[in-house]
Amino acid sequence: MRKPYMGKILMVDLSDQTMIPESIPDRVYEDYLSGMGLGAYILYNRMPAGADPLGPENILGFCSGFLTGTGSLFSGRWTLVGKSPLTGTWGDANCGGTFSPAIKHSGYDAIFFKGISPGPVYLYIKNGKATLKDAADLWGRDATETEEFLKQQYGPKAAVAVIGPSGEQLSLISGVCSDRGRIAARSGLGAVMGAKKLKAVVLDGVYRIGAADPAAMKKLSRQCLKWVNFPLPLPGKMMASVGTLLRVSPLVFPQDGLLYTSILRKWGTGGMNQTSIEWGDSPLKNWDGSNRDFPMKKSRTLNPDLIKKTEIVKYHCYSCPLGCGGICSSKGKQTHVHKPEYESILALSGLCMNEDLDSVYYLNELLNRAGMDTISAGATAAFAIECYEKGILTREDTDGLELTWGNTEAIVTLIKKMIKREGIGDLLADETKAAAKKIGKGSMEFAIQAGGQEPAMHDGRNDPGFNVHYCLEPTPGRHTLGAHLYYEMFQLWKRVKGLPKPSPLYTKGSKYKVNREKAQAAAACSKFMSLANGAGMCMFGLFIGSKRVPTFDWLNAASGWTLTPEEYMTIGERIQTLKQAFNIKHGIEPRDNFISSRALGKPPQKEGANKGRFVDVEKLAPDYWEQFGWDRTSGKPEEETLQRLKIK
């Protein structure tokens, strides 16, 4: 019987330049799958407590998903893992494209790096044989240029993951790039790669990926595929009105993810730009503004139809039928660039009050090439603008830039300086919390972050579930793990026994009440997404719903196991708890990761979509922690929980 995993990892010690393949016991895959789960297992057990994130003891892992290459859909994601230099916590970043199957085609489920190389190197693996090569001539090149050079050298089928100048310069908001502009952006792990003097990983293999029951895999995928082509009846010009309707309606009904995935298929993630602004989902003006500050007459430049007109060709990640990505050419002569994602668009526009869409295309490409996280870059620019407006930063401090809201030219120049670590850019290149500590003068109030990481463009005052996950996940400030909206779209209660089913109609105010059902729903999201990240699944595909996207059935057909959905959720719980145990091992106090007061609605906004709203995370945290068997006061996993989950 063929297995969906390769059963091996490669451990590279950059200090002594050794590369050792290691066999991994089946029980590890049975307990953690691969992907994020395998990464958590290796890092927790092998990294000493208190390891310096930028030192030789930190371990950086490139991990492919358990289902990648098995014939399942939506399973082309890979996870980058390591101790985050940005937050000091467990760190991970997730990315699509084509790199995930390349890891397994090289004969491994994951590739880990420890130590620090004496000089710049890159790893090249050809059919399982690994070689470290000199990268001195690549150091200083941008990510896209480096990838193109390496593909010219090793052929177009070679998969490349690479850092740009941002990672080389140890910016704490840098990531790792692949597929000419896709980026595993969060947690600052590009800085870890830069500290290790590792410029790139180049993979070129032909190892086959198996599945225990290929016929069942194919049948399940065919059944799933029919849900992907759900039609969308709305034109782009109506999307802002949808947001207005969601804002003014006093009642809410559970959202079916089929609508959202049809938006993704038509426009990509940018299809929700104006909807999110009008609805109150998108934070504006450094989280201090509202839809009234960025009304339709300003947000019209972000209309999804305008973005679609610039699209030259759509593209799909590996094994994905949705195809939400695209290559575009903007009016500013930014030719053949990645279509900006929703997060990038709003971070570089509404958060800074910038109405110029062309500048968003330009900055998105600039940041992708530099390997810098667009979310944190936009958030840091917004922080700097507010500090300037409040008189905390002067024109002398800003190198002569007039950092006012919506000043496109100044915003572009500022972010260029951050990429180069030039002038004020050097101060801001390590995110808002680090900058606020240096600036002082009360500037920390305007540094919107959770545990050191800037949250994404989803306002937890609109959906309290986002604030729960921003604050309580082992990696703080993350939006890809759970929300009330996500729980509704996952529809887990249809497959997993004992989970609460949302009411068919409820008031908006009920979202803010603290009760056991909300804790169950939030914990279910965390468990399910930990499982999904072990499997290599894409969150967007999962939004179609758990009965339509047969994740649990794919896992059984691929592995030959006969586990129930509840048993798979326990695997997700184990992965989640191991990440929390990693944090405790490294001296992290979970309560220190709570998000800035402004993002919680303290004080509440006086106007706009989120007027009067406050999310009391202090009351929500104990019930969430209890769902995992973690201490209600401290968030630390109880000893009996570690024993139950076989975590040593």
Second form
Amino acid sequence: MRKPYMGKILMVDLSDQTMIPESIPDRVYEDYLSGMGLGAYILYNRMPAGADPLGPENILGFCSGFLTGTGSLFSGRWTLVGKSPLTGTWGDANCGGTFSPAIKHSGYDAIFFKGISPGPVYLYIKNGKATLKDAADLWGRDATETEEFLKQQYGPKAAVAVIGPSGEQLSLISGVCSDRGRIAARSGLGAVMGAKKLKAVVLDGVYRIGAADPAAMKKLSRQCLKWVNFPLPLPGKMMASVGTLLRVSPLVFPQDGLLYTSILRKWGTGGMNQTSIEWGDSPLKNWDGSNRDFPMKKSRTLNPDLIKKTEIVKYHCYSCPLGCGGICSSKGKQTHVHKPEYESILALSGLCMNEDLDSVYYLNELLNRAGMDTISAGATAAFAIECYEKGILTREDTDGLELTWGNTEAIVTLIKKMIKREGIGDLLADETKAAAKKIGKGSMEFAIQAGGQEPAMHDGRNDPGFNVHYCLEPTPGRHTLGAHLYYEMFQLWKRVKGLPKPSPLYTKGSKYKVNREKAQAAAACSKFMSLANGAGMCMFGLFIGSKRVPTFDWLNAASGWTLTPEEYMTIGERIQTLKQAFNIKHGIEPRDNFISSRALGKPPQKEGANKGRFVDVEKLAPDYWEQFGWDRTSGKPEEETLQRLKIK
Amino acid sequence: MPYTITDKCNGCGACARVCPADAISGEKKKLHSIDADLCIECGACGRTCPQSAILDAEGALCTMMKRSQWPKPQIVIKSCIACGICIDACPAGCLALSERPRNKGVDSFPYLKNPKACIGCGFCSTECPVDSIIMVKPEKTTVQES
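The block above covers the form predicted alone; next, return the form predicted together with the partner chain.
All chains and molecules follow, beginning with the one already shown.
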């Protein structure tokens, strides 16, 4: 019987340039899967407490998903793990493309790096044989250019993960790029790679990936395909009205993920641009504005049909039938660039009040090449603009830039400076919290972050679930782990016993009430997404619903196990608890990672979609933590929890 | 079970040249061997060996075939879901996504970009989740250009 995992990892010590393949016992995969789970297991056990994120003790891991290459769909995500220099907590970033199967084709489930190389190097693995090569010529080149160079050298089949100049210059908001602009951006792990002087990882292998029951895998995949091609009859200009409708309606019903799937299929994530602005999901004007500040008249440049017009061809990550990505050429200025995602568009437009879509394309490509996180870059620019508008930053501080809301030219120059770390850019290149500390003068109020990580473009005041996860996750400020909306779309109660089913019609206000069901739903999202990150699954696939996209059944068919969905949720819980235990080991106080009060609705907004909304995370936290068996007041995993989950 | 080489091998090296996994080694004119850990059971060596010296995974003797007679993938675009699994599964790297001219946000589908590099292993066909790829022996030109 073939296994879906390779059973081996490669541990590279960059300090003395040794590379040791290690066998991992089956028990570890049974407890943690691979992907993020395996990463958490290795990092928790091998990294000494208090390790400097940019020092030699930090371990950076490239982990493939458990289901990658087994015949399942939506399972091409790889996870980059390490201790985050941005937050000091557990750090991970997730990316699609073709790198995840390449890790397995090289004969490993994950590749870990420790130590610091004396000079710039890159790792090349050909059919399992690893060599470290000199990267002095590549240092300083942008991510896309480096990738093209390496692909020319090693053939088009080679998969490349690379850092850009941002990572080299240790900008704490840098990420790791692959496939010419897919980027594992969050948690600032590009800086860790830069600190290790590791420019790239190049993989070229043909090891086969197996599954216990390939026929069953195929059957499950086909059954789920019928839910993918759901045509959406709405034109792009109607999408804003959908948002308006969602805003004005006092009653809401649980949303079905199929609607989102059809939006993603048609336009990609950008399909939600105007809907989100109108609905109140997207933060505007550095989280201070509302849909009234950025009305349809302004947001019409973000109409998804306009973006669709520039798309030449769809881009699919490995094993994805949906294809939400795209390759675009915009008005001849930007040729063959990745289609900007919703997060990038809103961070670079709405958050800074910038109406120019062309500048978004330009900045998106610029940041992808530099290897910088678009969400954090946009958020940092918005922070700087607010500081300038409030008189905290002066014209001398900004090197003569007129940093006003919506000043496209100034925003572009500012971000260019951040990439180069010139003048004010140097101050801002390490995200808002670090910048606010240096600026002082009460600027911390305008730095919207959770533990140092800028939250994504989903307003927790509109969906309180987002705020729960922004504040309480072991990786603070992240939108890809759960939300009220995600819980409805995952439809987990249809597969997992004992989870609450949302009522068919409810008032918006009821979302803000603190009760046990909320905590249960939030914890279920966290567990499920931790499991999914271990499996290498894409969240957009999971939106289709847990009954339609058979994650649990795929896991059983791939591994030959016969676990129940509840038992798989325990694996998710174990991964989640291990991440929290990692934080505790490294001296993190979970309560310190709460999001800035403005994003919680303190003071509440005076107008717009989220008028008067406040999310009481202090009240929600104990119940959420209790769901995992963590201490209600401190958020630390209890001793018996660690024993129950076999962590200790 | 990996492929193995019997002592009929005369060390011509044809198998080592065709092996996509770098699994075959041996000195010229001496008995070659297959590294069991690296072998991916694609069968290219068996189809190449002029001495019929290679046993397949089940221990059966492989027969040599003219390379022009090796089966090649035929992709049925109609049912293809553009997931890219076949491109990744191909050990020879001969499949690619079609590079069409500007055609407004449609999927690009795989095609046999480099028919000469194809080793006829059929991995693309076995791994395709929707069975859109059939392996056919080329008669004259049955390779579908897409």
